[in-house]
Structure formats: structure tokens, C-alpha cells
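Just one chain is shown here, as C-alpha cells, and it is the form predicted on its own.
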Amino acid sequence: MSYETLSVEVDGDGIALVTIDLPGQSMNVWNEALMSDFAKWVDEFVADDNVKGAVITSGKESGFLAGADLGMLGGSSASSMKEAFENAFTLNSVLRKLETGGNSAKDLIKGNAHAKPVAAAVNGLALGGGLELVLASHHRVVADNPKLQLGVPEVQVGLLPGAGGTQRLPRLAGLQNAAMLATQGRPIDPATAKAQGIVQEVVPAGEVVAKAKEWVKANPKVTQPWDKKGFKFPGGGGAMDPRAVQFFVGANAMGQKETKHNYPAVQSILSCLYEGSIVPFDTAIRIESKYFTKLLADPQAKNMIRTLFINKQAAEKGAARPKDVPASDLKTVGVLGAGLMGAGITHVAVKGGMNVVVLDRDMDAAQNAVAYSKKILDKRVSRGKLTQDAADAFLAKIKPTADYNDLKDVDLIIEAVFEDPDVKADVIKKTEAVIGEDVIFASNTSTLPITGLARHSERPEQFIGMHFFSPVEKMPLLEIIPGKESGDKALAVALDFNRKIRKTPIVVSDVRGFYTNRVVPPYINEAMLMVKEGVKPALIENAAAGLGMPVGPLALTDETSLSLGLMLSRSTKKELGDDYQPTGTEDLLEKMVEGLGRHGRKSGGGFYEYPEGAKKHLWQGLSEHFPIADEQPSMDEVKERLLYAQLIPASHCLADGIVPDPTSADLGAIFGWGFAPWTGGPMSYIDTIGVEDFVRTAESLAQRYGERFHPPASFRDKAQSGEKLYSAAA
């Protein structure tokens, strides 16, 4: 039989070499075509007495198999939970048939039957359902490559390993190792996998198929360990084993501590491990599919799949790129300014394969960019993750200079000088005097409107904004801001550059603060207002942690610096004049910065103290200046206030067209300031609770705390019509 997604070659020994190779795709994934083909092959393999065993491998250089097509899962639309369960159990059933040879567990345990040997020859990464196929094989041979990844990352999109991963992993590696892999979603390398008993052989890449065939030939009759009489979990398992009981008590507590009860998938994984360790294997995989089905039916998984996988990938592949503009060949980038942002941009550009000419006022200043990259590279060399030769080659691609003439041959300019319109105007004119006529000029600015800066350019149609986040090499978002006169080529080149540096881009409108800096300030302002009201700072920070925010708003204020907040407040007031709307935090910022000298983390302390060699902690003296109120709000009240302090300005940005669609709003929130990933983003969260409930809660908050909580009028209209944000956008 011929197949669309795999090929089968049977050698003279009767061993089938099954090569998975999805046509037209860079990576193998479990999609509908592969699942259909693989099920047909398993049926034939089990029934054909002339085929004595099989070796399964990949025809892709990119990897073995990267798991399920999440686009397929995200669009799942079963008509009933029963149908959804049957769909979810399909792959579990196929893999079970493969490992049992179609025999019953009872016959295998009694020794009345055996399966044909199946070995996995893993020549590249195997993740999710890819690793689960490997686990269902009787023998696992993996290429000796420390960069090769083996793991079950489903928890990162609100799911669990649904093709036997929660059952085979603990039976091979023990409950604790399985829990670590499945609840954290982090991959391991082949050596670690072998040490844990997950794979049996780690061999040179060119030998994986030969070694797998060798094993199959030498083992004509096989049975999985869990299908043998007397099988026991490594390290203990079941409801009565003291070691397992102790593990589950600790694992549940630690799981909820880490997730703040925001990720049901973690609890479901632990439930699968517990229940599955008590019952026979065939019952265990049905339990796993039950929990998988429940998670897949929950809006959380759908939201996380949509935002963190489908929409993220589409954005990174250039969904917003003008289609009729030819691709640009960016070999050399000019970076203006070697400060923190310029040095970070230089680093990611070189990492993306480009040369960089970095210019500053003098050579000493320009060398900061080289020193910045060297510090990052030295750390990687010291940890054995990079050779010194590779580090030296990286640094050789950076040319520091103080001479504008050195910019004459660059393919793109990215300006990252001081956030001052006059300073930026000066470098724009000096740079345009030497660069090629077709070169795009991008300005990295966090607040200044691009159209205003483009007035200093002789070619405003080639001028665009690119807002990076600090530290550039770590922060995943890039805001791209076309000005009023920016042309399609400027946008296309910005997105071409982004694809090289592998950020998640969103295209936003040209207004002061763009998207992220119109939402983050109200969030941290709300925290500061609560400090003024006498709410305990620890309650504020813990509430933010409970929401799933990476750091509390007071800690975030320290990181960005209170002095910067004061400066931006004053500059905004100067620019807007009588139109300026006070936030209520101006006096707090003045007291902290000018009265108490507490500027933030870099200057020694703000809301927090940063003792050398010790963990940061909230500044105890804060209550002397902002006394604690006798009556404190509940944790839920503070969480709601902090959550809506983000949802409201984000919804206004969508309503006003600052972000073009819910997708961009969600991506920008999660990857820009760390908005709780479990929600799928602010717009996904609003859709999940319902626009009507969102508007009702917002209006209630506005009555209690002020008009800053009023929702947009268009959201009130949607609430009345029952319309969802994503369905409206579609």
C-alpha cells in the first residue's frame, strides 16, 4: 500500500523501515493525514506474517516528530463529549496496538502471546506525540547530539500528553521524573533520557537506523515491561506504596504553588499519574484520554493554543507583511547608539546572521556594544554552550565606529539613541546624508510618535518605528509602528528583519506610547494608588503573582525606575498642556524620587530593597510615608483591580484601532509585559468570561474607583448584542 506521509521498505530479513516524511512541511507532526496513514500501516504490520519487525525513523533533517498539529487540535469541534473522547483516544489506541501486536494484555501477561519488535530510530527532536510514539516502541535508539530535544511540552498550551505519555513515562522513568517532564514541559537531552531509562541507546547520528535494525533482528518476540507479570513502577507507584504517597502529597502542593491554581493541566497530569499508577495499563490510557478531552474542551486550552501557537507562528512568519514587496536581503545593519538598547539590538542582529556597524559619539562609547555581547558570550563559553572560536567569530561581525561614513553600505538603519526628539533629529539628518537612497530607517522609541520623528527625514516613506523591549536579547516582542507616510517597503523590511532575529511582532498605530506603553503604566499606577490608599504592598505583589504575572507591579516599577516614571509624567504633562489627565500617582513619584531618593533598582532601591548577595525584599520604611490602612481589601478584590487595570486600557487600544485586532492585542500583552499566559491574552480572557460580564465588572469598578475603569462604548454595544471579540474580528 502507498502512503502520503510515510514510506515503508521491507528488507531481506523481513524488517520494515518506516520513514515518516510529511510532504511540503519543514517538520513532521501528527496531522490527520499522518494519523490515517500510520493507523493503516499498523493494521498491515500486525496482520502480515512476512514482516517480522519494524524500525520507525524520520525523513526530515529538522527532527523526528514534533507532536500534534496544534492547529488541528485548536479547531476541534466534536458534536459531543463522547465523540471528543473517541477522537482523543484514537492515537492512544493505535500506539497500543503497535506495542501489543494486536494481542490482549491478558495474553501478554500470561506469556501466551508476544508482539513483533518495533524500534524507534530517533534522528532529531521528538516532542509531545513524537516522543509518545518513541515510548510506545519496544526499543529506543537516539542520535548522540546534546542539542537534540526529547520532551512533552503540552502543558505549555494548557494540555497534557494525550497519547500515553502520562502512563509510559512513569513506567520507564519513575513518577518523579515523569512529573517533572510533563508538568514543566521542558525538554531533556539524549544522555539525560538514557540515564532516566527513557531510551536504551545513544549512538552516532549515522548509526541510529542500523543499530535499531540490529536490535529488532536480535529480538523477534517482545513484550513491553508493563505488559509482563509482576511489573512495578521504578521508585514505587500505586496508592499504597509509601514512596508514591509521599511523592503525590509533595507534588500536588508544589504544583499549585508554582501555578497559583491557574493551570488545570498541571492538576490533570498529576491525576493521570496517580490514577494511572493504580489501574491496569489499558484502563490508564483511557483515564489519560478522559482528562485530555476535558482540557481540550475548556476555553483555556483553546485560547492558549490559538495565541501561543497558531497566532504566534503566523505573526512570526510575517502575516502582516505586504505581499507584493520583494524580500529584502539584509546583510549589514547600522545601529545608532551603543547604550543598553543599541547594544542589545546589535547582539540580536548578529545572532540573526547579520553584520552590524554600531555608531556612537566616540569609539569608547561604541565599544560598549562589543563589551555587551562579549559578556553574554563569555558566560555561554564558560558553561560549555559555545566554543571560544564561535564567540570570537560573533564579535568579529560587530564594527564599532564614531564615523557616519562607515554607514554608507548598510542595508538597514536602526536608531537607538537617547529618547529625546532633538537628539534623534540630529542623528537622522547625519545618517541620511551618507546611507543609500533605498535604505529603510527604523527608530527604536518607546513613546515618541513616529510621524513626528519622520518630519526630520528627507524620505518619510522609508521611515518606520521598531520598539524593542529591554533586555533586547531576552524579551520576545517587537512593536512595529508605521508612521503616517511610511510605505509598504518600510513595513516589509521591518518584518524581514524581525524574521531574522526571531521576535514575535505586532504592527500598531502611531500614537504616543503605542500599545504596550499605554497599558503597562495604568497597571503599575493602580498598584501605586493602592499604596497611597494604605493597601499592604505584600498583598498587592502577591495578588499579581496569583494572577499569573511574572513580577509584581511594584517590582516592575522598580525595574523600569521610578525616576523614569516621574520624567515621563512631566514630559507628557508638558506636551499635552491643559489636556493632561493626572493619574493620581504624581505626588507619590515626587516623594519617592525627589523626597526620599528612591529611584528604583539600578540606584539601590525603590519599593524594594536590593541587599548585595541577598534576596530582594519590600522596603520596610514605605509604611512610614504611606501608612497601612486598618481595613484591608481581600486578595480577590486586589486581583480584580490589577487585572482590570490592564483589561480596560487594552480594550480601549483595540476599540481605538491602536492594535488592529484581538490577535495583536493578545500577543502584545503576553510577550510584551508578561500578561498572564494562562488566559491566552486580555481579549481571549474577555471573550471567555463574556463581553457582558466584562462590561458589568468594569462599570462596577468605575463607580468605586473612578472613570479610568470605564469600558469602551463599542464594548458596551458588543455586550448588548452578545458578540465575541474574536468572532467579530474574523
The other form holds:
Amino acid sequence: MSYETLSVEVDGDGIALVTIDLPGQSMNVWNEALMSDFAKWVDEFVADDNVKGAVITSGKESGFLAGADLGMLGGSSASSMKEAFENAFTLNSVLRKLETGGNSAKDLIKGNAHAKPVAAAVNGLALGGGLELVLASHHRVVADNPKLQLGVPEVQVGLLPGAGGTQRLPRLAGLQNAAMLATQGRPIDPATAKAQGIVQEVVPAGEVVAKAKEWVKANPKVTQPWDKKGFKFPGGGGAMDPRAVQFFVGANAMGQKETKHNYPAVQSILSCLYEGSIVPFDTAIRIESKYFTKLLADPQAKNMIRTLFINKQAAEKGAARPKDVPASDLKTVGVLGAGLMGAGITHVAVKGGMNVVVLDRDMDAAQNAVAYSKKILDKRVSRGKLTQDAADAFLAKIKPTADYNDLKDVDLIIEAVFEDPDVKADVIKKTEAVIGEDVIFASNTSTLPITGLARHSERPEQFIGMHFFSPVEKMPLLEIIPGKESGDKALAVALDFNRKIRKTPIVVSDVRGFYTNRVVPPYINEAMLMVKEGVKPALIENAAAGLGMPVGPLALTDETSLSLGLMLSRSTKKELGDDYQPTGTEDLLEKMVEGLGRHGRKSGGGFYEYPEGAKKHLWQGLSEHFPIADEQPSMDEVKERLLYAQLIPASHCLADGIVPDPTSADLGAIFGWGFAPWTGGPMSYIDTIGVEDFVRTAESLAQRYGERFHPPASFRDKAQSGEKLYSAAA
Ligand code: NAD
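Having seen the form predicted on its own, can you show the form predicted together with ligand NAD?
Time for the whole complex; same chain goes first.
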């Protein structure tokens, strides 16, 4: 038989070499074609007496198999839960047939039957359903490459490993290792997998197939350990083993502490581990598929798959890129300003394979960019993650300078000098005098309108905004801001640069604060207003953690600094004059910064104290100046206020076209300021609860706390028509 997605070659000894190689795709994934081909091959393999065993490998250099095609999972449209279960159980039953050779568990346990040997020859990453195929093989040979990833990352999109992963992993590696792998979703390397008993052989990359074949030939009749009489979980398992009982008590508590009850997948994984450990294997995989089906039917997994996987990848591949502009060849980038941002941008550009000429007012200042990268590289060298030679080669790609003539051959300019229009105007003029005529000029301004800055340029159609976040090498989002006159080429080149530095890009309008800085200030202001009202700071911070925010809003204010907040509120007031709408936090910021000298994390502490060598803690003195109220709101009330303080401004940005679509609003929120990832983003969240519900809650908050909670008029219309944000946008 011939297959579309795999090839089968049987050698003279009757050993089949099955090579998975999806046509036209850079990576193997479980899609419908492979599922169908593989199921057919398993049937044939089990039935054909001339074939004595099999080795499964991949024809891709990129890896073995990267898991399920998430587009297929996210789009699943079973008409009933029963049908959804049957779909989910398909791969489980195929893999079970492979490992049992089509025999019943009863016969295997009695020793009346055996399976034909199957070995996996893993030449590259095996993730999710890819690793699950490896686990269902009787013997696992992996290439000796410390960068090769083995893991089950499904939890990161709200799912669980649903092709036997929650059952074979604990039977091979013990409950604890299995729980760590499946609930955190982080991959391990081959050596760790071998130490945990997950794989048996780690051999040079060129030998995986030969070694796997050798094993198959030497072991003509096999049975998985869990299909043998007297099988016991390594490290203990089941309801009666005190070690397992203790493990489950601890793991459940830890799981809830880490996820704050926001990720049902973690709970389901632990349930699979527990329930699966007290029943026979064939029942255990049905239990797993039941939990998987439930998670897949929940909007949470669909939202996470859509935003964190499908839309993120599409944005990174350049979904917003004007198609007609030929691809640019960016070899050397000119960075203006070697301060915090310029140095960070220099670092990511070199990491993305480009050379950088970085210019500052004098050579000393320009050297800061080299020192910045050196510090990051030194750390990696000292941890053994990078060789000194590689670090030196990296630094050699940075050319610090104070001479504009050094910019004459660059392919792109990114400006990150002081946030002062006169300084920016000056460097724009001096730079344009030397660079090539068609070079795009991007500004990293955080507050100045791009259209205004472009007036200082002789070529406004080649001028654009590229708003990075600090620290640049860690923050995943890039806001790209075309000005009124920016042309297609400027946008295309900005996205081409982004692709090299591997950020998640969104394209937003040229308005004050762009997108993210229109949403974060109202959110942290809400927290400061609560401090003024006498809400306990710990309650505020814990409520944010409960929502799934990575840091509390008061800690975030400390990070960005209260002095910056004060400065921004004053400059906004000056600029807007009578149109300025007070936030109500001006007096608090003034008192904290000017009255009490509490500027934030970097100088003197802010809402928190930062003791040397110890963990930060909330500043006890705060209550002397902002007394705690006798009556405290409930946790749910505080959570709701903090959540809506983000949802409302984000929804205004969508309604006003500041972000072009719900996708960009969701990506910008999660990757820009850490909006709770379990929601799939603010717009996915609103769609999930329903626009009507959102509008009702917003209006009730507006009545209690003020105008700032009013939802946009267009959302009220959608609430009435029952329309969803995502379907309206599509
Ligand atoms: P910074 O003060 O750390 O660095 C600015 C650098 O520009 C300094 O090294 C300075 O010497 C140099 N510079 C000033 N005038 C110059 C001139 N005429 N010619 C050459 N170099 C000159 O500031 P930063 O935090 O890196 O911010 C830079 C830009 O990035 C600003 O526009 C800022 O608004 C924006 N930005 C900052 C952040 C942030 O979190 N700090 C985030 C996004 C955007």
C-alpha cells in the first residue's frame, strides 16, 4: 500500500522502516492525512505475518513529530460529545493497537500473546502527540543532542496530552516526573529523558535507525511493562500506596497555587494521573480521552489555541505585511542612541543575525550598547550555555560610533534617543544626510506621535514607529505604528525586521499611547485608586494574581517607576490643557514621589520595599499615609474592577480602530503587558462571556465607580444583536 504522509520499506529480515514525512510541510504533525495513513499502516502491520517488526522515524531534518495540528484541533466541530469523544479516542486506539499487536490485555498479561517489536528512532524534537507515538513504541532510541526537545506542551493551550501521554509517562517515569512534564509543559533533553526511564538509548544522530533496528531484531516478541503481570508504577502508584497518596495531596495543592484555579487542564491532568493509576490500561486511556474531550469542548482551549498559537504564528509570519513589497535584505541596522532601549534593540538585532552600527553622542556613550550585550553574553558563558568564541563573534558584530558617516551603508535605522522632539528632529536630519535614499527610518518613541516626528523627515513615506518594550531582549511584543504618510514599504520592512528578531508584532494607530499604553495606565490607576480608598494593598495584588496577571499592578507601577507616572501625568496635562481628564491618582503620585521619596523599584522603593538579598514585600509605611478602610471589598469585587480596568480601555481601542481587529488586541494584551493568557486575550474573554454580559457588568461598574467604566457604544449595539467580536471582524 502507498501512503501520502509516510513511506514503508521492508528489509530482507522483515523489518519495516516507517518514515513519516508530510509532503509540503516543514515539520511533521498529526493532521488528518497522517492519522488516516498511520491507522491504515498499523492495521496492515499487525495483520501481515511477513513483517516481523518496525522502526518508526521521520524524514524531516526539523524533527521527529511536533504534535497535533492545532488548527485541526481548534476547528473541531463534532456534533455531540459522544462523537467528540470518538474523535479524541482515535489516536489512542491506534497507538494501543500498535503496542499490543492487536492482542487483548488479558492475553498479554497471561503471556498467551505478544506484540511485534516497534522501536522509535527519534532524530529530532518529539513533542505532544509526537512524543506519545514514541512512548507507545516498545523501545525508544534518541539522537544525542542536548538541544533536542522531548515534551508534552499541550497544557500551554489549555489541553492535556491525549494520546496516552498521561498514562504511559507515569508508568515509565513515575507520577512525579509525569506530573511535572504534563502540568508545566516544558520539554526535557534526551539525557534527562533517559535518566527518567522515558527513553532507553541516546546515540549519535546518524545511528538512531540502525540502533533501533538492532533492538527490533534482537527482540522478536515483546510486551509493554504495563501489560505484564505484576506491573508496578516506578516510585509507587494507585489509591493505596502511601507514596502516591502523599504525592497527589501535594500535587493538587501545588497545582492550584500555581494556576489560581484558572487552568482546568492542570486539574484534568492530575485527575488522569490519579484515576488512570487505579484502573487497567485500556480503561485509563478512555479516561484520558474523556478529560481531553471535555477540555477541547471548553472555550478556554479554543481561545488559547487561537491566540497563543494560530494567530501568534500568523502575525509573526507577517500577516499584516503588504504583499506587493519585495522582501528586504536587512544585513546591517543603524541604531541611534545606546541607552537602555538602543542597547536592547542592538542586542536583539545581532541575535537575529544582523550587524549593528550603534551611534550615540560620544564614543563612551555608544560603548554602552557593547557593554549591555557583553553582560548578557557573559552570564550565558559562565553557565556553559555559550562558548567564549561565540560571545566574541557576537560582540564583533556591534560597531559603536559617534560619527554619522558610519551609518552610510545601513539597511534600516531604528532611533532610540531621548524622548525630546528637538533631539529627535536633530538626529533625523543628520541621519538622513548620510543614509541611502531608500532606507526606512523607524522611531522607538513611546509618546510622541509618529506623524509629527515624520515632519522632520525629508522622506515621511519612509518613516514609521516601532515601539519596543523594556527589557527588549525579554519582552515578546513589538507595536508597529504607521504615521499618516508612512508607505507600504516602511511597514513591510518593519515586519521583515521583526521576523528576524522573532517578536510578536501588532500594527496599531498613531494615537497617544498607541495600544498598550492606553490600557496599562488605567489598569494601574485603578489599583492606585483602591489604595486611596483604603483597600488593602495585599488584597489588590492577590486579586491580580488570582486573575492570572504575572505581577500585581502595584508591583508593576514600582517597576515602571512612580516618578515616570508622575512625569507622564504632568506632561499629558500640559499638552492637553483643558481637555485633560484627571485620573484621580495625581495626588497619590505626588505624595509618594515628592513627599515620601518613593520613586519605585530602582530608587528607594515604592509600594514595595526591596531589601538586599531578600524577597520584596509591601511597604508597611503605606497605611500611615493611605489608611486601611474598616470595611474591605470581597476578592471577587477587586478582581472584577482590575479586569474591567483593562477590558474597557482595550474595547475602546478596538471600537476606535486603534487596534485593527480582535486578534491584534488579544496578542498585544497577552504579549505586551501579560494579560491573563488563560483567557486568550481581552476580546476572546468578552466573546466567551458574551458581549451582553460584558456591557451589563461594565455599566454596573460605571454606576458604582465612575464614567471610566463605560463600554463603547458599538459594543452596546453588538450586545443587542448578539454578535461576537471575532465573527464580526471576520
Ligand atoms: P535612555 O536615556 O536610556 O537612552 C537615550 C540615549 O540616547 C542615551 O544614551 C543618550 O546619550 C542618547 N542620545 C541623546 N541625545 C542624542 C543625540 N543627539 N545623538 C545621539 N544620541 C543621543 O532612554 P531610553 O529609555 O533608552 O529611551 C529611548 C527612547 O525609547 C525614547 O524615545 C523612549 O521614549 C523610548 N522608549 C523607552 C522605553 C523604556 O521603557 N525605557 C520603552 C519604549 C520606548
